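The chain below stands alone and is given as structure tokens, in the form predicted alone.
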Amino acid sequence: MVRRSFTAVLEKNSTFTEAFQTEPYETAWASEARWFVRVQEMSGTGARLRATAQISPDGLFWCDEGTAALEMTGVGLSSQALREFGHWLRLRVELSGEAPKVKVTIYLALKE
């Protein structure tokens, strides 16, 4: 049997200078999750990027999802995994330094 996957573009090349959170994503059907977070450029004195994954029962109401968060201080790729995250899916992403600004792609890997 060949297991069910998707690949899911939440952002792509797009520019933030502050704090931002993906769109959520409805994932019940999934029991494996990766999220890939792609920096192509980043400026500002000591800037650094903070991703958490977020989960929610009803695509409303959101919490921490308890896995250390994603940190990037420049151009590249990172991912993380998740397993037992329940119905939706989001990232929330943090900016900090001085006059931070980057250009990312955020996909959510999803397989059952």
The other form holds:
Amino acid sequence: MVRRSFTAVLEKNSTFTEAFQTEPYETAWASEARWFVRVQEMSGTGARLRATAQISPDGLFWCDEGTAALEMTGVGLSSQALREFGHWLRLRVELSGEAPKVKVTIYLALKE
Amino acid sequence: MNRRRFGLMIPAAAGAPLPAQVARPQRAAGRIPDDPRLARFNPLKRILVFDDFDEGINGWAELVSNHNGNLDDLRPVLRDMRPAQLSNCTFFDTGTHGSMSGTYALKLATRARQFHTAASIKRLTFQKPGPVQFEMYFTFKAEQTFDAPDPNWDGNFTPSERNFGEMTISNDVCMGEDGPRFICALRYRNATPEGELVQKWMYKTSLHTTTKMDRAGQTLQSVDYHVREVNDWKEIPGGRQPLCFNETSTKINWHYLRWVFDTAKQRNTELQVNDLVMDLRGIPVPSYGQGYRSLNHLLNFLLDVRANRAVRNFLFVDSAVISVDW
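Starting from the form predicted alone, produce the coordinates for the form predicted in complex with its partner chain.
Below: every chain and molecule of the assembly, starting with the one above.
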């Protein structure tokens, strides 16, 4: 049997002006995960996006996973790989700078 | 239970050697009469699909509206239907519940936003018109909330049950190159936005607004993708059915559902949910008056769950079977 895999698109061309978290996503079956954050637009003086992986035992209560956050200051694609993350994943995203505004697509690529 | 229906052709399994100590049942060559995973279903003559979600997502993709490459053009009602999940049904109080058999179930989860809908679609085409049957074992929940406890809680009925809105099964069928195209949709309305329990099966009385209709300026609302106006639903006669929510937001009980529609007659036939069987042959099914290209022999199946309040709603499916009589 080849290894099972699945890509979830958790945000599609979504525009944000303040901090947010992606929806909880169940990952118990997967041993590998890779976040992809695609910034399609970014505006605001000194705008910066900072995405931190979070884990949870139940989809209700969350803590940081511990890997260094992804930081992006402009349009582009960035990625982060995780292992041993347990059964739930989400991204905690913070925006900084003056009147920051971003349009993003966020993927979670999972593999057994 | 019609056991003759379980003569399933499984060529790979038929040729696989069994250990000597395993008693091999008497059966015709190449046929397995008693696959326990299928014995709980009642399929028609030919099984097209057997989805056991311990095996993966099985092609239940996120529903999305038509677009031309620019996702900014996605219609608001169909731009955020959420990717399905493989859930081991873990809850904060007792940990992993597991599915009906095995560990994983397909899970559709809304956002914690009123009227948000999570929808997944399975896309097939058909060989011949005629009866089509969809069966599944499902359960449903509203996410646990931690509001101030209700001082009047009686220890039996959970306020969480009022936080589960609706779930819907539907299809999308196009008979030929230019149609006709029709959509059957059957909805279990559990509770109103005010939290009043309804617990009835409904059918829709208007068409799902297509992207083509939307671009012609025919969209009237963006909170229910199934219908032209939000109140275009009627009760199925005899369709009241309290399901087993089971007193808390973390106990899941699996229910059986069997839905038959007929693509030759372009109508529903019947819906069975546990012991309730509803004759749907007299229920009107709306059909599109205009032609649609590139949908020849379309046969789509959809599952969705819709929040009545700002609380995540979940639909879990342990396994599903789609069968036909051709």
